[in-house]
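In structure tokens, one chain follows: the form predicted alone.
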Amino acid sequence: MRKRSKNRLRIFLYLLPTFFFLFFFTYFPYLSSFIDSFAERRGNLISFVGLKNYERMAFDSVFHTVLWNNFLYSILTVPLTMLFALGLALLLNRKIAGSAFYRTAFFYPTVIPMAAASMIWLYLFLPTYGIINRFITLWGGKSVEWVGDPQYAMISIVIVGIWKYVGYYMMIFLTALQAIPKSLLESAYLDGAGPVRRFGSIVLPMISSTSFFILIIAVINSFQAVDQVYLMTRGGPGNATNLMVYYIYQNAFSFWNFQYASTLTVFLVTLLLLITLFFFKVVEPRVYYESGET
């Protein structure tokens, strides 16, 4: 009995640092933001205003634009990043010369900080000296204001987001592909199943749990994008690329309205929780697990 108590105490001590960081860096900031969302600062005084900040958010036209921008950014980046990552993983899963080099090369953008990646792409997008516009004009096209034109500004930050994460998701897909028993693929091949049939009937179901995991983290990452917005466009032109986290940053540190920024934070966290819950209720039951559970 005493030995069991010592083991429980030891387990608790091991978990204590994790609980500490989880509380002070996750739960406490959210709780603090939730409380601040019902307050308003007037001079040096903070007063309780109830749902006033939420009413303001409901009628805030900039917030509506930012929310739509973030959904658009997520719709563009998540499926494209997953498709490119899966395609690269399928190619690099084969025995080809230099596969280790290609894996490293495609994974390398993941190691680069998003701030550095944004500055690299900002240089590539320069209207006069940028390499991308040089190629466009070389083939007879017109130079494009990638980050200065509302028509192309969102595309520019989408490209950066895809380039940054595709290698990371590729490695996760590659790990899942290598875990598929070769006997299943060989049996399907002997039964006359072609590449498309083997991919649809064996590969996709076997990596569905990995795809579900990537889908969740990709959606969350798409709603946390801020570095490329801050460094490349500052949310412009005309809020065309303003996303939720950057709008929260603007209200907190540019407009010095921490209470409204807290309201936006509570909304964003709640939205991500609802999206995650939706995926677990609708998508997760269709996921195949090797244990046979669905």
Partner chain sequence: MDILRMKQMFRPKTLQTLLYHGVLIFCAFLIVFPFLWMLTSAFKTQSEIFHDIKFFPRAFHLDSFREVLSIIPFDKYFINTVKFVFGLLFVQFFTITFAAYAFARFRFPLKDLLFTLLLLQLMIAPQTLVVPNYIIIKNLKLLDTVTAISLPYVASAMGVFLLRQAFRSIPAEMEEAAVMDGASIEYYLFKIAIPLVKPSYTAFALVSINFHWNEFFWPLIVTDTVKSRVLTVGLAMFAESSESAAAWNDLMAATLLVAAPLVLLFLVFQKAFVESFMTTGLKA
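Here we have the form predicted alone; I need the corresponding form predicted together with its partner chain.
Single chain only below; no partners, no other molecules.
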């Protein structure tokens, strides 16, 4: 009995620091945004305005553009990054000379700050003397206003997003691939299964839980991307590359409308939670796990 009550205090104290900070910097902010989203500022006066901010959000054409941009960004970055990552992982998943070198080469962008990556790519993307345009024109192509043209601006930030994360995801795929028992593949080979069959019926199921995991973080990350938007395009031209977090930032720290920014924050966090719920309730049950524990 005594031991129990003593342990109860201990458990409480053990959990306290983590949950204290978790509460104050993750849950409470969500709540306080929720409360702020019902207010409005006039000069230095703040008043309750009911659902006005939500109404505004519903009819805010910039917000619609931003949301669409963000979907576009996710749809472009997530599958491409995963595909490239898996491709590279498959290439490296065999004994070849120099594999350590390749691994380093693919992985290093993980340790480059996004801020630095944005600068590097901005430099590569320069309109007239940027190296990419110089290459393109050298090979007879048409030089491109990478960050100055709305379509290419989106592609630019997508490229940076892929470049930064592909090596990281590749490494996770590689771990999963290396965990596949060789005997399984060998017996399939002896049974006459070609490389495509082997990939489809053994490799793919065996890495599906890994893919699921990467998919979630990639989607969640794509909805919170902001560094390269801030540093490369400032959401422009127009609002062509304005993404959710940047729009929140703009409303709060450029337009000084914290209440509307809070409304957008509530929207984004709720969206993220819904996405998470969707993945775990709808997608995960269909994922094959090789062992009971996850």
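The term rigid core refers to the most C-alpha atoms you can superpose between the two forms while keeping them within 1.5 Å. Positions refer to the first chain, counted from 1. Since this is a predicted model, take the numbers as computed values, not measurements.
Worksheet item: By how many angstrom does Leu15 shift at its CA between the two forms when the core is held fixed?
Response: Core-aligned C-alpha shift comes out at 2.9 Å.
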